[in-house]
Structure formats: structure tokens, C-alpha cells
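Below, in C-alpha cells: the form predicted alone, a single chain.
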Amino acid sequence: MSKVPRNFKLLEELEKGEKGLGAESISYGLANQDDITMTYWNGTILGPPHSNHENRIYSLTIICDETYPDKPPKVRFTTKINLPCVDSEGHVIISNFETLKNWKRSYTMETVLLELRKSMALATNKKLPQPVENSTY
């Protein structure tokens, strides 16, 4: 089978996210509309129910390079978050964080996001005190 090329890819990632057509839990689109390489994007993740995120918007930024979609995104929480895969500095960290660390082509942003946010809810973390409401990096 061949191969989506970068670019068909990543118009399928816009056109879902734009149209609000995944869950709606997450949402994500190009941080700059005239990116015409699709590179720089953002996202934000409900905060799962009954955890410490319950009510909380986290915003992220989604790095999409010429390496996108055989390599994972590189992801950054611009939000404070406290999560084990996620380090000081908002980055998550692809050897904590499953998704990225097995990454698969067939992979989306919007798996990172869901992913991320069920990370959220695990027993482990859900329960883990948080930054301030609405602190950033």
C-alpha cells in the first residue's frame, strides 16, 4: 500500500479539525492560517470529568515538521499541567508518553489529544495537584 503524502495528510487533519468533526472533548488547527507548509498548530483538551482537570482548558502546541507523519509531533503544553509524561517546561516527553513513543503512521493529532487527555483521567493522575488554573509556561 503507499504511503498518504505529508501534505494530503495533514489537509485531512485541518479539514477534520476545522469542521469540529472529531470528538469534542479536544480541538486542534494551524496556529497560523498562512502556514502553507502546515507546520505550527494548536490544541486544547477538556479536562476529563471527576479527575483535577474536571472544568480546566489546556492549551498546546503541536510542532508538525518535515519528518510528520513517519515521526511524531513534537507536542508542548503551553498550559501548566502536572502529568509524568509532561516536563518542567510543558513538553511531553515521547519515552513517558505511549502514543508518541510507539508512534504508528496512521496516528493523528487528534489521537495525541485524546490520548493525552485519557492520560489525564488514568487513577495514577487524575488525582495529582495542579498549577494554578489557567498558569502558563
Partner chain sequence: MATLPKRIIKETERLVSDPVPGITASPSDDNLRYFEVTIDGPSLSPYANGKFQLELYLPDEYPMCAPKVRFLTKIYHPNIDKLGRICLDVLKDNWSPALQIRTILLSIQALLGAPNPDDPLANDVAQEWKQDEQKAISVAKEWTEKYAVSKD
The other form holds:
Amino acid sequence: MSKVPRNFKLLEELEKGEKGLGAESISYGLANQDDITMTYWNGTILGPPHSNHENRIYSLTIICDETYPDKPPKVRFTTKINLPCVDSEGHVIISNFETLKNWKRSYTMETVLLELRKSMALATNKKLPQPVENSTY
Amino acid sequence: MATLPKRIIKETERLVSDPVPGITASPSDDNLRYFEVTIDGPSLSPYANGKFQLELYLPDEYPMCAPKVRFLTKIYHPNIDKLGRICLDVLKDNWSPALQIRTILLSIQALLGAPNPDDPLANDVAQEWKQDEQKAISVAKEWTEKYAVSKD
Amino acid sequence: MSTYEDDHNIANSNRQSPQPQPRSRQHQSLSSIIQSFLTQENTGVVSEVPSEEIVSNALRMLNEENGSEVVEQLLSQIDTENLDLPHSKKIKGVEQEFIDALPRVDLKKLKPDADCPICTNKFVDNKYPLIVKLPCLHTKVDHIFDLECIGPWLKFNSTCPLCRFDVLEADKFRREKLAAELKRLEEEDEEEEDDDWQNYG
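To test you: the structure above is the form predicted alone. What is the structure of the form predicted in complex with its partner chain?
Everything in the complex follows now, all chains and molecules, and the chain you saw is the first one.
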């Protein structure tokens, strides 16, 4: 497989997100519709069932800079959340989150959002006390 | 890295040694399937005097599927959206493996000379184009002047 | 306002459903989903949703509840296989038999500088050339290709790369002509028989 250049990979991801072809429990799109550099993105995660996150919707910002996808994107929750891999300002801590720590070029923003959702549902995390619903950083 | 198919090598050589007038395409140093492209706006169009930058990528399946192409220079055109994506049949369902990089780039240049607001990608632009063509053409000229004409 | 579909309590197949699936469907078991998918295919009901999507959605629904590695693996497999389809649209290619039956072209009958429009290599440069001709109508020049180049294309597209002629049309046209010819012969036979009877009468 040859290396898909950054812009064309992001275009593929955008199209998948626009057409709603991916998983239903997450969504993502460009923060600014005419950002020709495709750097700033918004994402949402629907809290997994049977956890303290059930029925909550979490908003995130994702930054795919020039180094993406060779390097992982910078991910930050804007909705307050209590998770071991998220710091006090909502930033996802790379060293605490496997997907970003062992980043592969084939991963996508969808991978990141789905894995974050999975970590919310982990036995050790799902009953963690959570901030007031819809509060933001 | 996997070896480059002979066809791509031949196409690249010819693009450099025998370029199409008004079009340049050169492969990137670290990815020979990724090209930096420039297309001159056709002289009798609102894009005249503009030099538009594009990027082109040949996926693994090429030539069984079309190259991926996008404008990097902002352009006001009913078939090109805000992100530079192009609505052109030969890039989608009408691709044929007998087409080449040069024929695709010529088709894009032709699209600049013949905007088609009835088959739009950029809906707002197409709308404006249909409502008041003269005004749309003057906006296209303005954008060309602003974004696609080098100032030196 | 209620529609025909609403009145009759049937789903409108044309309607897009971007809304999330109702929760209750998450509890449907995989086997029942697969079962309904299979019966649907057997009854010949044409679904607008590609079958891969139905299965992958079903798997996703299951994964919502308690994700397992196997389900995940299946999902990623479906995803990659889907991406491999050109433009991930419905496949509209020809059968392998059609490709195998394409008329061969003798290299000696071609101009020495003739090349394959797909790989752009000269036919003479190929050590073991296998050259075929497409059955395009309305063309004076034959549209010829390396078999190894045109084969993969025809698997997903039934059009000639040079003139976009639908090669399946040629096949249909040939069959129809053949059928018409057969019918004509049969009718001729019958007429002769009729004539015979008349003679006897």
C-alpha cells in the first residue's frame, strides 16, 4: 500500500463523516466548512449504555495539523468528563490513551472517537462519578 | 515502498519532458504518486491570467480507478466546492483506464472554460450563477485576481 | 398527512433513514438479523441498501451493547472490503466466462508500434502477449487490450475504456440476433410444412 497523502486521507474521512457511513454512536465534521487546510474538526460521542455516560452527548475538538496522519491528532473534550485519560482541561492525555500512544497511520478520527467511547464503557471507568451533564471546560 | 507501475513512470516522464501548454505537474519527492499541479485559467474565461494550484494523488488501484484531484487555490466555480473538490464525470463514474493524468488535467482546464451550473457541487455558487450569470462571472474574475494571480 | 405507506403500515423503501435506529432493535440477535437478510435475498426483494451495509449495521448494533473482538474484526473486514470496491457503488461488471470468451488477436496482425491503452506498453514488448478484442459496435478500428489489463477492469465495469460501449449490450445484441435467426428458421420450416400439407390437400 502506498501512503495516502494527508489531504486526501482527510477528504476520505470527511466524506465518510458527511455521508454518515460510519458508526452511529459518534460523529465528526469540519469545524469550519471552508477550511481548505482541513485542520480543525468537531466530534461528538454518544455515551455508552449501562454506564454513567448513558444518554449523554460529549462534544470534542480535534486538531489534525500538518503532521497528521503520521502523528496522532490533538483531541480535547469540550464537555466536562471524568476519565483517566482526560486532564483537568479536557485534553486527552496521549500517554494514558492507547490509540494515541501507539498511533498507526491507518487510524482515523473515527477510530479515536470509538476508542474513547469504549474506554468510557470499561468496567473500571463506567461508574466513575461524572460532572453535571452538559457542563463545559 | 512498493514499486511504481511502469505506466505511472512513463506518464510522469512525459508530463515533465513534454508538458501540456498551461499545465504543470511534478511528483513530490517523498511520494511519487502525489503530484503538485498548476493549471492556467483559459484565456477566454473569468479565470484568465490565474494560475491555479492543485494536488493530485494516484491511489493504489490506479488506473483501474480515477486519480484524486483537488484545487488548493480558492476558486469561484459552480462545479468546485469550498474545499476545492471537483465535480467532473471523468473523475467519478465516467473514469476509464484509457484516460491519463494529462487528459484529466485537460478536462479540468476545460471545466474552467465551461462552468456547468446545472450539475453543481457548490450549490450556493451554482444558484448565484443561474440567477445572475454576469454578476457570477465578475465575482469569479475578482476571486481569480485575489487568489490566483501572483503579485510579483 | 398520511401516505399510502403509512396507511398500509409498510415501510417506504425510498425513504432515507438518517435517524438512529430505535433502541429495541439493538436487542435483535445476530442470527435473526442474518436470517431476515438471507430470506430477503431468497425472495428476490431488491433492497436499496447494499447487503454489506445491512450486515455491518447489524454487527454494529450488537457491538453497541458489549463489543467483542470477533465482531470488531468482522466489522473492520467488511469496512476494508467495502473500500476496495471502486467508488463503493454497485458492481456492474461481467462474468469471468465473458472475459475468457473474448476473441484473441494475433500479434502478427498488429502494427509493430500498437500499444495497450491501459498499461501503455507496446504489445510486441510483452514476452507472452495475450491480446483480446472487445465486441464494440459502431467502430471501424478494433479496440484491443492486453487480457491481463482489461480483465480486472471488466470485472467491475462492463464498458470499453476507449468508447464506453457496454460490452454486455453486444452480448445481448448477439444473442437476440441469434434467437431471431433461429425463430426465422423455425418459421420457415413451419411454412414449408404448411406448403407440404397444402400439396397433399
